[in-house]
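First, one chain by itself in C-alpha coordinates, the form predicted on its own.
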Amino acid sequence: MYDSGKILAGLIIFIVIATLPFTLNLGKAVAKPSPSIDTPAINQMAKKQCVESKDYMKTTHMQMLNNWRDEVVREGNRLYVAADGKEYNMSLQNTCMNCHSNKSKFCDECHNYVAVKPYCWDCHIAPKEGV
(Lines of atoms letter the chains of each structure in order from A and count residues from 1; the text may use other names and numbers.)
(Lines give C-alpha, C1' and ligand atoms only; values in the text may rest on other atoms or scores of the structure.)
Protein backbone atom coordinates (compact mmCIF):
# COMPACT_ATOMS: atom_id res chain seq x y z
CA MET A 1 0.00 0.00 0.00
CA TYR A 2 1.48 3.21 -1.14
CA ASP A 3 -1.10 5.51 0.48
CA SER A 4 -1.31 3.89 3.91
CA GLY A 5 0.20 6.95 5.60
CA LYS A 6 -2.41 9.25 4.07
CA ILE A 7 -5.24 6.88 4.99
CA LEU A 8 -4.00 6.55 8.57
CA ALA A 9 -3.62 10.33 8.91
CA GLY A 10 -7.13 10.82 7.49
CA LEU A 11 -8.62 8.32 9.95
CA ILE A 12 -6.89 10.00 12.89
CA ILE A 13 -8.13 13.43 11.80
CA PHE A 14 -11.66 12.04 11.36
CA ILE A 15 -11.67 10.44 14.82
CA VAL A 16 -10.39 13.65 16.44
CA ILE A 17 -13.05 15.77 14.71
CA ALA A 18 -15.84 13.26 15.42
CA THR A 19 -15.03 13.04 19.14
CA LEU A 20 -14.22 16.74 19.65
CA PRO A 21 -17.71 17.77 20.90
CA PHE A 22 -17.67 15.00 23.49
CA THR A 23 -14.16 15.70 24.73
CA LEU A 24 -14.76 19.44 24.99
CA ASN A 25 -17.86 18.89 27.16
CA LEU A 26 -16.34 16.39 29.58
CA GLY A 27 -17.01 17.41 33.16
CA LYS A 28 -19.40 20.19 32.20
CA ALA A 29 -22.69 18.44 32.97
CA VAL A 30 -25.25 20.74 34.52
CA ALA A 31 -27.42 19.55 37.38
CA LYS A 32 -31.04 18.81 36.56
CA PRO A 33 -33.13 21.89 37.39
CA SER A 34 -35.62 21.92 40.21
CA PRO A 35 -37.99 24.81 39.45
CA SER A 36 -39.14 26.77 42.45
CA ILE A 37 -42.88 26.95 43.08
CA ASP A 38 -42.40 29.05 46.19
CA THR A 39 -44.60 32.02 45.32
CA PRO A 40 -47.24 33.84 47.37
CA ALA A 41 -50.12 32.64 45.17
CA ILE A 42 -49.05 28.99 45.34
CA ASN A 43 -48.35 29.15 49.08
CA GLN A 44 -51.91 30.39 49.70
CA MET A 45 -53.44 27.39 47.89
CA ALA A 46 -54.84 24.63 50.07
CA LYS A 47 -54.27 22.08 47.28
CA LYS A 48 -51.29 22.93 45.10
CA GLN A 49 -52.82 22.04 41.73
CA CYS A 50 -51.97 23.50 38.34
CA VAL A 51 -54.37 23.73 35.40
CA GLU A 52 -53.50 20.10 34.59
CA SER A 53 -51.41 17.42 36.30
CA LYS A 54 -47.71 17.97 36.94
CA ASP A 55 -46.64 15.27 34.46
CA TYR A 56 -48.95 16.66 31.78
CA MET A 57 -47.64 20.19 32.27
CA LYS A 58 -44.00 19.05 32.16
CA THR A 59 -44.43 17.35 28.80
CA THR A 60 -47.06 19.36 26.94
CA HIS A 61 -47.27 22.86 28.40
CA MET A 62 -46.01 24.46 25.18
CA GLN A 63 -48.61 22.69 23.05
CA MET A 64 -51.24 23.74 25.57
CA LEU A 65 -50.12 27.37 25.36
CA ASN A 66 -50.14 27.22 21.55
CA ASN A 67 -53.66 25.76 21.62
CA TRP A 68 -54.75 28.45 24.07
CA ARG A 69 -53.31 31.14 21.79
CA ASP A 70 -55.17 29.76 18.79
CA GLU A 71 -58.44 29.39 20.70
CA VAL A 72 -58.30 32.91 22.13
CA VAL A 73 -56.99 34.80 19.10
CA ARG A 74 -58.69 32.90 16.28
CA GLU A 75 -61.84 31.54 17.89
CA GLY A 76 -62.49 34.09 20.65
CA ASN A 77 -62.84 31.31 23.23
CA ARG A 78 -61.26 32.24 26.57
CA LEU A 79 -62.58 29.39 28.72
CA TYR A 80 -60.51 26.24 29.31
CA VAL A 81 -62.05 23.21 30.96
CA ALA A 82 -59.42 21.04 32.63
CA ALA A 83 -59.48 17.26 32.87
CA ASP A 84 -60.97 17.53 36.38
CA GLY A 85 -63.81 19.75 35.08
CA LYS A 86 -62.53 22.99 36.62
CA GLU A 87 -62.71 26.07 34.40
CA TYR A 88 -59.80 28.46 33.81
CA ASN A 89 -59.30 31.66 31.87
CA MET A 90 -56.92 30.96 28.95
CA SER A 91 -54.28 33.57 29.68
CA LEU A 92 -50.52 33.23 30.00
CA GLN A 93 -50.17 36.37 32.10
CA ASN A 94 -53.34 36.21 34.17
CA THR A 95 -53.59 32.46 34.75
CA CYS A 96 -50.13 30.91 34.45
CA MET A 97 -47.96 33.81 35.61
CA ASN A 98 -50.38 34.63 38.43
CA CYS A 99 -49.09 31.55 40.27
CA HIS A 100 -45.69 31.13 38.62
CA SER A 101 -44.58 34.70 39.20
CA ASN A 102 -40.91 33.80 39.65
CA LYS A 103 -40.08 33.56 35.94
CA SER A 104 -36.31 33.36 36.44
CA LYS A 105 -36.57 30.50 38.95
CA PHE A 106 -39.46 28.65 37.33
CA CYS A 107 -39.52 29.17 33.55
CA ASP A 108 -35.98 30.25 32.74
CA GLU A 109 -34.28 27.56 34.83
CA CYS A 110 -35.77 24.70 32.79
CA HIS A 111 -35.69 26.48 29.44
CA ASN A 112 -31.98 27.28 29.89
CA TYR A 113 -31.28 23.68 30.91
CA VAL A 114 -32.77 22.30 27.69
CA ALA A 115 -31.46 25.21 25.59
CA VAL A 116 -34.88 26.40 24.45
CA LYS A 117 -35.78 30.02 23.73
CA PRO A 118 -39.57 30.28 23.96
CA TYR A 119 -41.14 33.07 21.97
CA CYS A 120 -43.78 33.93 24.58
CA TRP A 121 -42.11 37.21 25.46
CA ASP A 122 -42.01 38.38 21.86
CA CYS A 123 -45.65 39.41 22.29
CA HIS A 124 -46.27 39.24 26.03
CA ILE A 125 -44.71 41.54 28.58
CA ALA A 126 -42.28 39.61 30.78
CA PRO A 127 -43.61 39.66 34.33
CA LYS A 128 -41.95 41.67 37.05
CA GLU A 129 -40.32 39.21 39.39
CA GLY A 130 -42.44 38.35 42.40
CA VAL A 131 -41.12 36.33 45.29
Second form
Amino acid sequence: MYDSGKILAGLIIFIVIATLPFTLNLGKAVAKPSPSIDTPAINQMAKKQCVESKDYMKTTHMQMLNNWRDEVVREGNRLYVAADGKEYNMSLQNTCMNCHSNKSKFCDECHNYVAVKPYCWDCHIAPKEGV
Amino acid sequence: MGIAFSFAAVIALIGLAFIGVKGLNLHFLFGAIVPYAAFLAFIGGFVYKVVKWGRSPVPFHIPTTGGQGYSFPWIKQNKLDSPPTTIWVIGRMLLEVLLFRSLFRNTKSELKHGKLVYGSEKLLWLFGLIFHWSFLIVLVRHFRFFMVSVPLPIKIMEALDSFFQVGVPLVYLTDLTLILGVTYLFIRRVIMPQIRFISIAADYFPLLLIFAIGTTGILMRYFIRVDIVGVKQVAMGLVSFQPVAPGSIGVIFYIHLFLVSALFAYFPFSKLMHLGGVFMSPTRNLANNSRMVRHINPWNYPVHVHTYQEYEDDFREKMKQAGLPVEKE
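For comparison with the form predicted on its own, would you give the structure of this protein in the form predicted together with its partner chain?
Every component of the complex follows; first up is the chain already shown.
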Protein backbone atom coordinates (compact mmCIF):
# COMPACT_ATOMS: atom_id res chain seq x y z
CA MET A 1 0.00 0.00 0.00
CA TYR A 2 1.29 3.47 -0.88
CA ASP A 3 1.28 6.21 1.76
CA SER A 4 0.20 3.50 4.18
CA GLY A 5 0.92 5.63 7.24
CA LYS A 6 -1.54 8.32 6.26
CA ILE A 7 -4.17 5.90 4.97
CA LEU A 8 -4.06 3.68 8.05
CA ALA A 9 -4.27 6.74 10.31
CA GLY A 10 -7.34 7.87 8.36
CA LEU A 11 -8.90 4.41 8.57
CA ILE A 12 -8.32 4.27 12.32
CA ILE A 13 -10.01 7.66 12.73
CA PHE A 14 -12.93 6.39 10.65
CA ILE A 15 -13.30 3.20 12.69
CA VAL A 16 -13.08 5.09 16.00
CA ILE A 17 -15.83 7.49 14.89
CA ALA A 18 -18.02 4.79 13.36
CA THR A 19 -17.90 2.61 16.47
CA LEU A 20 -18.46 5.48 18.92
CA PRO A 21 -22.01 4.29 19.78
CA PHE A 22 -20.51 1.00 20.95
CA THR A 23 -17.38 2.26 22.69
CA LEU A 24 -19.12 5.10 24.52
CA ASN A 25 -21.47 2.58 26.13
CA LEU A 26 -18.89 0.01 27.18
CA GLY A 27 -19.60 -1.22 30.68
CA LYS A 28 -22.49 1.14 31.24
CA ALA A 29 -25.55 -0.47 32.74
CA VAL A 30 -28.76 0.52 31.04
CA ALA A 31 -31.72 0.83 33.37
CA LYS A 32 -35.09 0.59 31.70
CA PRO A 33 -37.31 3.44 32.81
CA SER A 34 -40.27 2.43 34.94
CA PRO A 35 -42.65 5.34 35.40
CA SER A 36 -44.40 4.99 38.74
CA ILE A 37 -48.18 5.24 39.09
CA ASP A 38 -47.99 4.87 42.86
CA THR A 39 -49.74 8.07 43.91
CA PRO A 40 -52.59 8.58 46.40
CA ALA A 41 -55.04 9.64 43.69
CA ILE A 42 -54.30 6.66 41.45
CA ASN A 43 -54.33 4.20 44.35
CA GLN A 44 -57.87 5.31 45.21
CA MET A 45 -59.15 4.53 41.73
CA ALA A 46 -61.15 1.34 41.34
CA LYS A 47 -60.07 0.92 37.73
CA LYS A 48 -56.68 2.38 36.98
CA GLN A 49 -57.44 4.06 33.68
CA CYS A 50 -55.96 7.22 32.20
CA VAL A 51 -57.88 9.56 29.91
CA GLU A 52 -57.16 7.28 26.98
CA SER A 53 -55.68 3.79 26.68
CA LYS A 54 -52.16 3.15 27.98
CA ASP A 55 -50.71 2.48 24.51
CA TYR A 56 -52.24 5.64 23.12
CA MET A 57 -50.96 7.73 26.02
CA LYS A 58 -47.51 6.17 25.70
CA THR A 59 -47.06 7.21 22.10
CA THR A 60 -49.30 10.23 21.64
CA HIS A 61 -49.69 12.05 25.00
CA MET A 62 -47.54 14.97 23.81
CA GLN A 63 -49.72 15.62 20.78
CA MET A 64 -52.84 15.27 22.92
CA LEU A 65 -51.55 17.82 25.41
CA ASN A 66 -50.68 20.13 22.56
CA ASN A 67 -54.25 19.83 21.24
CA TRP A 68 -55.59 20.46 24.73
CA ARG A 69 -53.56 23.62 24.99
CA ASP A 70 -54.83 24.86 21.63
CA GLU A 71 -58.45 24.04 22.55
CA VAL A 72 -58.27 25.76 25.93
CA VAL A 73 -56.15 28.77 25.08
CA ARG A 74 -57.48 29.51 21.61
CA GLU A 75 -61.04 28.15 21.68
CA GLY A 76 -61.86 28.46 25.37
CA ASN A 77 -63.11 24.88 25.37
CA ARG A 78 -62.21 22.85 28.45
CA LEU A 79 -64.40 19.80 27.85
CA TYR A 80 -62.63 16.68 26.56
CA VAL A 81 -64.67 13.66 25.53
CA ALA A 82 -62.50 10.55 25.60
CA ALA A 83 -62.79 7.61 23.23
CA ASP A 84 -64.86 5.72 25.81
CA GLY A 85 -67.31 8.64 26.16
CA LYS A 86 -66.09 9.83 29.55
CA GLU A 87 -65.71 13.58 30.00
CA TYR A 88 -62.64 15.29 31.38
CA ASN A 89 -61.55 18.80 32.21
CA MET A 90 -58.74 19.72 29.82
CA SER A 91 -56.08 20.88 32.23
CA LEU A 92 -52.51 19.78 32.71
CA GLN A 93 -52.27 20.92 36.30
CA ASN A 94 -55.78 20.01 37.48
CA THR A 95 -56.44 16.81 35.56
CA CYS A 96 -53.14 15.20 34.56
CA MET A 97 -51.07 16.21 37.54
CA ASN A 98 -53.95 15.54 39.93
CA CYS A 99 -53.41 11.81 39.46
CA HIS A 100 -49.77 11.91 38.35
CA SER A 101 -48.65 14.04 41.23
CA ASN A 102 -45.20 12.46 41.11
CA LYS A 103 -43.59 14.35 38.23
CA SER A 104 -40.04 13.24 39.01
CA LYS A 105 -40.99 9.56 39.16
CA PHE A 106 -43.49 9.64 36.30
CA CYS A 107 -42.89 12.32 33.67
CA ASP A 108 -39.16 12.72 34.14
CA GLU A 109 -38.52 8.99 34.20
CA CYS A 110 -39.02 8.51 30.47
CA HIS A 111 -38.26 12.07 29.38
CA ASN A 112 -34.78 11.85 30.89
CA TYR A 113 -34.26 8.39 29.44
CA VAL A 114 -34.84 9.58 25.87
CA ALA A 115 -33.37 13.05 26.53
CA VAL A 116 -36.55 14.99 25.89
CA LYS A 117 -37.12 18.31 27.58
CA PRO A 118 -40.79 19.24 27.19
CA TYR A 119 -41.52 22.93 27.44
CA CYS A 120 -44.68 22.40 29.56
CA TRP A 121 -42.90 23.77 32.59
CA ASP A 122 -41.80 26.96 30.85
CA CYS A 123 -45.31 28.25 31.71
CA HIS A 124 -46.91 25.73 34.07
CA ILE A 125 -45.83 25.33 37.64
CA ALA A 126 -44.60 21.86 38.42
CA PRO A 127 -46.52 20.36 41.35
CA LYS A 128 -44.81 20.23 44.71
CA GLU A 129 -44.09 16.64 45.49
CA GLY A 130 -44.32 14.84 48.80
CA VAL A 131 -47.18 17.01 50.06
CA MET B 1 -35.65 2.55 -16.60
CA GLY B 2 -33.15 3.41 -13.88
CA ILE B 3 -35.78 5.38 -11.99
CA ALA B 4 -38.37 2.60 -12.21
CA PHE B 5 -35.88 -0.01 -11.07
CA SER B 6 -34.65 2.11 -8.12
CA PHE B 7 -38.19 2.97 -7.11
CA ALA B 8 -39.20 -0.70 -7.22
CA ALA B 9 -36.13 -1.63 -5.19
CA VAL B 10 -36.96 0.84 -2.42
CA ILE B 11 -40.60 -0.26 -2.39
CA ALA B 12 -39.44 -3.88 -2.21
CA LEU B 13 -37.24 -3.07 0.81
CA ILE B 14 -40.16 -1.39 2.56
CA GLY B 15 -42.43 -4.31 1.68
CA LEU B 16 -39.86 -6.82 2.94
CA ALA B 17 -39.64 -5.14 6.34
CA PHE B 18 -43.41 -4.71 6.54
CA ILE B 19 -44.19 -8.34 5.74
CA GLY B 20 -41.30 -9.63 7.86
CA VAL B 21 -42.35 -7.72 10.97
CA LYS B 22 -46.11 -7.41 10.59
CA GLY B 23 -46.81 -10.72 8.91
CA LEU B 24 -44.10 -13.08 10.11
CA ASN B 25 -43.25 -11.43 13.47
CA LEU B 26 -39.52 -11.54 12.74
CA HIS B 27 -38.80 -8.71 15.17
CA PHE B 28 -35.43 -10.03 16.24
CA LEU B 29 -34.27 -10.52 12.66
CA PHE B 30 -35.16 -6.96 11.63
CA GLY B 31 -34.36 -5.35 14.99
CA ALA B 32 -31.02 -6.99 15.73
CA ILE B 33 -29.54 -9.41 13.19
CA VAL B 34 -29.99 -7.25 10.09
CA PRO B 35 -28.63 -4.06 11.75
CA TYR B 36 -25.56 -5.90 13.07
CA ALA B 37 -24.91 -7.51 9.68
CA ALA B 38 -25.35 -4.16 7.94
CA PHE B 39 -22.93 -2.45 10.33
CA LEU B 40 -20.31 -5.18 9.80
CA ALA B 41 -20.74 -4.87 6.03
CA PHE B 42 -20.34 -1.11 6.34
CA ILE B 43 -17.12 -1.20 8.35
CA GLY B 44 -15.67 -4.18 6.50
CA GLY B 45 -16.59 -2.87 3.07
CA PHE B 46 -15.29 0.62 3.88
CA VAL B 47 -11.90 -0.69 5.02
CA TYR B 48 -11.72 -3.05 2.05
CA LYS B 49 -12.43 -0.24 -0.41
CA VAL B 50 -9.95 2.20 1.13
CA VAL B 51 -7.19 -0.41 1.31
CA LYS B 52 -7.88 -1.41 -2.29
CA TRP B 53 -7.61 2.21 -3.38
CA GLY B 54 -4.48 2.65 -1.28
CA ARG B 55 -2.84 -0.22 -3.14
CA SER B 56 -3.31 1.39 -6.54
CA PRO B 57 -0.26 3.33 -7.63
CA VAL B 58 -0.42 6.99 -8.62
CA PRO B 59 1.87 7.07 -11.65
CA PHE B 60 1.71 10.81 -12.18
CA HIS B 61 1.71 13.83 -9.91
CA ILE B 62 -1.72 15.16 -10.80
CA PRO B 63 -3.10 17.80 -8.41
CA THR B 64 -5.72 19.88 -10.16
CA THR B 65 -5.03 23.49 -9.36
CA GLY B 66 -7.35 26.44 -9.38
CA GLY B 67 -4.89 29.27 -8.93
CA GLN B 68 -1.37 30.57 -9.49
CA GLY B 69 1.30 28.16 -8.32
CA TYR B 70 4.71 28.98 -6.88
CA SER B 71 6.72 31.07 -9.34
CA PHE B 72 8.80 34.25 -9.29
CA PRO B 73 8.67 36.22 -6.05
CA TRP B 74 6.85 39.10 -7.77
CA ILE B 75 4.04 36.88 -9.03
CA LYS B 76 1.30 36.59 -6.45
CA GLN B 77 0.76 33.00 -5.41
CA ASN B 78 -2.60 31.41 -4.57
CA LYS B 79 -1.56 28.97 -1.89
CA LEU B 80 -5.01 27.59 -1.18
CA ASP B 81 -5.90 26.72 -4.75
CA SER B 82 -2.42 25.63 -5.68
CA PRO B 83 -1.08 24.28 -2.41
CA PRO B 84 2.73 24.22 -2.19
CA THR B 85 2.99 22.20 1.03
CA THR B 86 1.06 19.65 3.06
CA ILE B 87 -0.32 22.29 5.42
CA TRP B 88 -1.94 24.09 2.49
CA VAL B 89 -3.20 20.77 1.13
CA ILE B 90 -4.93 20.22 4.48
CA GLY B 91 -6.46 23.67 4.27
CA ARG B 92 -7.64 23.01 0.75
CA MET B 93 -9.06 19.61 1.73
CA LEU B 94 -10.90 21.09 4.71
CA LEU B 95 -12.62 23.66 2.49
CA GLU B 96 -13.37 20.95 -0.05
CA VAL B 97 -14.83 18.50 2.47
CA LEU B 98 -16.68 20.99 4.65
CA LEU B 99 -17.79 23.58 2.08
CA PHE B 100 -17.52 21.81 -1.33
CA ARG B 101 -15.28 24.58 -2.63
CA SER B 102 -14.62 23.03 -6.04
CA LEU B 103 -18.36 22.53 -6.60
CA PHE B 104 -18.79 26.26 -6.06
CA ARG B 105 -16.98 26.69 -9.37
CA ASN B 106 -19.53 24.47 -11.10
CA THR B 107 -20.60 25.68 -14.54
CA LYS B 108 -23.37 24.73 -16.90
CA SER B 109 -23.45 24.77 -20.68
CA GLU B 110 -26.55 25.63 -22.64
CA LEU B 111 -27.58 26.20 -26.23
CA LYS B 112 -29.06 29.68 -26.51
CA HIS B 113 -30.17 30.95 -29.93
CA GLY B 114 -28.03 28.26 -31.54
CA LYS B 115 -24.94 29.30 -29.59
CA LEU B 116 -23.21 27.30 -26.87
CA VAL B 117 -23.00 29.46 -23.76
CA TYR B 118 -21.54 28.77 -20.35
CA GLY B 119 -22.80 30.11 -17.06
CA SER B 120 -22.34 29.73 -13.36
CA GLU B 121 -24.42 27.03 -11.65
CA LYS B 122 -24.57 27.47 -7.90
CA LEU B 123 -27.79 25.57 -7.13
CA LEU B 124 -26.12 22.17 -7.03
CA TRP B 125 -23.53 23.52 -4.60
CA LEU B 126 -26.20 25.14 -2.42
CA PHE B 127 -28.54 22.16 -2.24
CA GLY B 128 -25.64 19.72 -2.00
CA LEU B 129 -24.38 21.63 1.02
CA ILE B 130 -27.86 21.78 2.56
CA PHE B 131 -28.36 18.07 2.00
CA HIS B 132 -25.01 16.90 3.39
CA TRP B 133 -25.04 19.12 6.46
CA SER B 134 -28.66 18.26 7.25
CA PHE B 135 -27.88 14.58 6.96
CA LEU B 136 -24.88 14.94 9.27
CA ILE B 137 -26.91 16.81 11.89
CA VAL B 138 -29.74 14.27 11.67
CA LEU B 139 -27.23 11.46 12.13
CA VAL B 140 -25.55 13.10 15.12
CA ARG B 141 -28.93 13.94 16.66
CA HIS B 142 -29.76 10.22 16.66
CA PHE B 143 -27.09 9.79 19.32
CA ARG B 144 -29.74 10.58 21.89
CA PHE B 145 -30.92 7.02 21.27
CA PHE B 146 -27.45 5.56 21.58
CA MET B 147 -26.23 7.06 24.85
CA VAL B 148 -27.36 6.70 28.45
CA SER B 149 -26.69 10.32 29.26
CA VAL B 150 -26.83 12.58 26.24
CA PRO B 151 -23.87 14.99 26.08
CA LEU B 152 -24.50 18.72 26.16
CA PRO B 153 -23.37 19.50 22.57
CA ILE B 154 -26.02 17.13 21.20
CA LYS B 155 -28.67 18.67 23.45
CA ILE B 156 -27.69 22.14 22.24
CA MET B 157 -27.79 20.93 18.64
CA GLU B 158 -31.30 19.56 19.20
CA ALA B 159 -32.46 22.76 20.87
CA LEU B 160 -31.18 24.87 17.96
CA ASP B 161 -32.62 22.46 15.41
CA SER B 162 -36.08 22.74 16.97
CA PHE B 163 -35.65 26.44 17.67
CA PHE B 164 -39.00 27.56 16.28
CA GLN B 165 -40.97 25.19 18.55
CA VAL B 166 -43.48 24.27 15.87
CA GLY B 167 -45.88 21.47 16.80
CA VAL B 168 -45.32 18.62 19.18
CA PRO B 169 -42.92 16.87 19.02
CA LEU B 170 -41.02 19.99 18.00
CA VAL B 171 -40.29 20.09 14.27
CA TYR B 172 -36.61 19.78 13.45
CA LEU B 173 -35.47 22.14 10.72
CA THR B 174 -32.99 19.60 9.42
CA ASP B 175 -35.81 17.10 8.85
CA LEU B 176 -37.25 19.55 6.34
CA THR B 177 -33.94 20.62 4.81
CA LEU B 178 -32.82 17.01 4.39
CA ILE B 179 -35.94 16.21 2.38
CA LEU B 180 -35.57 19.50 0.49
CA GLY B 181 -31.97 18.71 -0.43
CA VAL B 182 -32.57 15.13 -1.51
CA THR B 183 -35.61 16.20 -3.52
CA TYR B 184 -33.58 18.79 -5.40
CA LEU B 185 -30.83 16.27 -6.14
CA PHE B 186 -33.44 13.87 -7.52
CA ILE B 187 -35.44 16.43 -9.53
CA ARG B 188 -32.23 17.75 -11.03
CA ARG B 189 -31.40 14.31 -12.39
CA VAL B 190 -34.85 13.92 -13.86
CA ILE B 191 -35.41 17.30 -15.52
CA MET B 192 -31.96 18.24 -16.82
CA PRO B 193 -31.51 16.31 -20.09
CA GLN B 194 -27.72 16.08 -19.90
CA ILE B 195 -27.80 14.81 -16.31
CA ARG B 196 -30.63 12.41 -17.04
CA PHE B 197 -28.68 11.00 -19.97
CA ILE B 198 -25.77 9.96 -17.74
CA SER B 199 -27.91 8.82 -14.78
CA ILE B 200 -28.35 5.14 -14.04
CA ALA B 201 -30.06 3.12 -11.31
CA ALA B 202 -27.01 3.50 -9.03
CA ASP B 203 -27.62 7.28 -9.10
CA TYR B 204 -31.34 7.18 -8.39
CA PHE B 205 -31.38 4.37 -5.83
CA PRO B 206 -29.38 6.12 -3.05
CA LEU B 207 -31.47 9.28 -3.47
CA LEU B 208 -34.75 7.39 -3.28
CA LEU B 209 -33.48 5.28 -0.38
CA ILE B 210 -32.45 8.37 1.60
CA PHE B 211 -35.76 9.99 0.74
CA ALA B 212 -37.57 6.91 2.09
CA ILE B 213 -35.44 6.96 5.25
CA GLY B 214 -36.22 10.62 5.83
CA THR B 215 -39.90 10.11 5.13
CA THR B 216 -40.29 7.13 7.46
CA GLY B 217 -38.43 9.04 10.15
CA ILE B 218 -40.66 12.07 9.78
CA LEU B 219 -43.81 9.92 9.69
CA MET B 220 -42.68 8.16 12.84
CA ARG B 221 -41.89 11.35 14.71
CA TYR B 222 -44.85 13.50 13.77
CA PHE B 223 -47.66 11.32 12.41
CA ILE B 224 -47.60 7.57 13.05
CA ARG B 225 -46.39 7.70 16.64
CA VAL B 226 -44.33 4.87 18.08
CA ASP B 227 -43.25 4.01 21.59
CA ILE B 228 -40.05 6.07 21.88
CA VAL B 229 -38.94 4.38 25.10
CA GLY B 230 -39.11 1.06 23.26
CA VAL B 231 -37.09 2.55 20.38
CA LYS B 232 -34.36 3.64 22.76
CA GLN B 233 -34.35 0.19 24.37
CA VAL B 234 -33.71 -1.36 20.94
CA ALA B 235 -30.93 1.15 20.20
CA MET B 236 -29.28 0.73 23.60
CA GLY B 237 -29.61 -3.05 23.32
CA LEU B 238 -27.80 -2.96 19.99
CA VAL B 239 -24.88 -0.82 21.17
CA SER B 240 -24.44 -2.75 24.44
CA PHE B 241 -24.59 -6.14 22.66
CA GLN B 242 -27.73 -7.20 24.51
CA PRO B 243 -30.18 -6.85 21.64
CA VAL B 244 -33.88 -6.75 22.35
CA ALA B 245 -36.67 -6.38 19.83
CA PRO B 246 -39.98 -5.68 21.49
CA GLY B 247 -43.00 -6.19 19.29
CA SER B 248 -44.83 -3.31 20.94
CA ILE B 249 -43.10 -0.68 18.78
CA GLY B 250 -44.93 0.21 15.59
CA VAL B 251 -43.92 -1.47 12.34
CA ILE B 252 -42.87 1.91 10.89
CA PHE B 253 -39.87 1.84 13.22
CA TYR B 254 -38.73 -1.50 11.84
CA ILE B 255 -39.17 -0.23 8.28
CA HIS B 256 -37.04 2.83 9.11
CA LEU B 257 -34.39 0.65 10.75
CA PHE B 258 -34.35 -1.77 7.82
CA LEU B 259 -33.94 1.03 5.27
CA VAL B 260 -31.07 2.49 7.31
CA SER B 261 -29.50 -0.97 7.48
CA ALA B 262 -29.86 -1.26 3.72
CA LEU B 263 -28.14 2.11 3.28
CA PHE B 264 -25.27 1.09 5.56
CA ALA B 265 -24.77 -2.25 3.82
CA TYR B 266 -24.99 -0.64 0.37
CA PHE B 267 -22.71 2.25 1.26
CA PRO B 268 -19.21 0.82 0.67
CA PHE B 269 -20.15 -0.71 -2.66
CA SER B 270 -21.69 2.36 -4.22
CA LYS B 271 -21.03 5.96 -5.23
CA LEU B 272 -21.70 6.89 -1.60
CA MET B 273 -18.09 5.88 -0.94
CA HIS B 274 -17.17 9.41 -1.97
CA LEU B 275 -17.14 9.85 1.82
CA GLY B 276 -13.85 7.96 1.85
CA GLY B 277 -12.93 8.68 -1.74
CA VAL B 278 -12.68 12.45 -1.37
CA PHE B 279 -9.69 11.93 0.92
CA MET B 280 -8.11 9.48 -1.51
CA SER B 281 -8.25 11.66 -4.63
CA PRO B 282 -4.76 12.39 -5.97
CA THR B 283 -6.11 15.44 -7.75
CA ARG B 284 -7.00 16.89 -4.33
CA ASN B 285 -4.59 15.44 -1.80
CA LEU B 286 -1.29 16.09 -3.57
CA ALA B 287 0.65 19.30 -3.12
CA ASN B 288 1.44 21.19 -6.31
CA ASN B 289 5.20 20.80 -5.85
CA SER B 290 6.15 18.86 -8.94
CA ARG B 291 8.87 21.41 -9.76
CA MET B 292 10.44 21.10 -6.30
CA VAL B 293 9.98 17.42 -5.45
CA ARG B 294 10.37 14.59 -7.94
CA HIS B 295 7.38 12.27 -8.05
CA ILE B 296 8.56 8.71 -8.65
CA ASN B 297 6.13 6.48 -10.46
CA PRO B 298 5.78 3.44 -8.20
CA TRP B 299 5.35 1.30 -11.29
CA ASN B 300 8.90 2.10 -12.30
CA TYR B 301 11.30 -0.83 -12.27
CA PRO B 302 15.02 -0.63 -12.91
CA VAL B 303 15.40 -0.09 -16.65
CA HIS B 304 18.77 -0.79 -18.21
CA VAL B 305 19.76 2.43 -19.91
CA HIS B 306 22.33 2.42 -22.68
CA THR B 307 23.98 5.84 -22.43
CA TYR B 308 25.86 7.60 -25.22
CA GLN B 309 29.12 7.05 -23.40
CA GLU B 310 28.49 3.30 -23.37
CA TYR B 311 27.47 3.46 -27.05
CA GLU B 312 30.69 5.23 -27.91
CA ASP B 313 32.69 2.70 -25.92
CA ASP B 314 31.09 -0.07 -27.97
CA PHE B 315 31.65 1.48 -31.38
CA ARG B 316 34.59 3.86 -30.94
CA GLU B 317 36.93 2.15 -33.35
CA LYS B 318 34.27 1.81 -36.03
CA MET B 319 33.25 5.42 -35.61
CA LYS B 320 36.84 6.57 -36.00
CA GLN B 321 37.24 4.49 -39.14
CA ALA B 322 34.11 6.03 -40.58
CA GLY B 323 35.41 9.50 -39.72
CA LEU B 324 32.71 10.28 -37.15
CA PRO B 325 33.68 12.63 -34.29
CA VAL B 326 34.05 10.96 -30.89
CA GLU B 327 34.05 12.60 -27.48
CA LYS B 328 36.74 10.40 -25.94
CA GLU B 329 39.85 9.41 -27.89
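Each form is matched to the other, and the largest set of C-alpha atoms that superpose within 1.5 Å is called the rigid core. Since the structure is predicted, the reported quantities are computational estimates derived from the model, not experimental observations. Residue numbers count along the first chain shown, from 1.
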Core fit, then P118 C-alpha moves 2 Å or more between the two forms: no
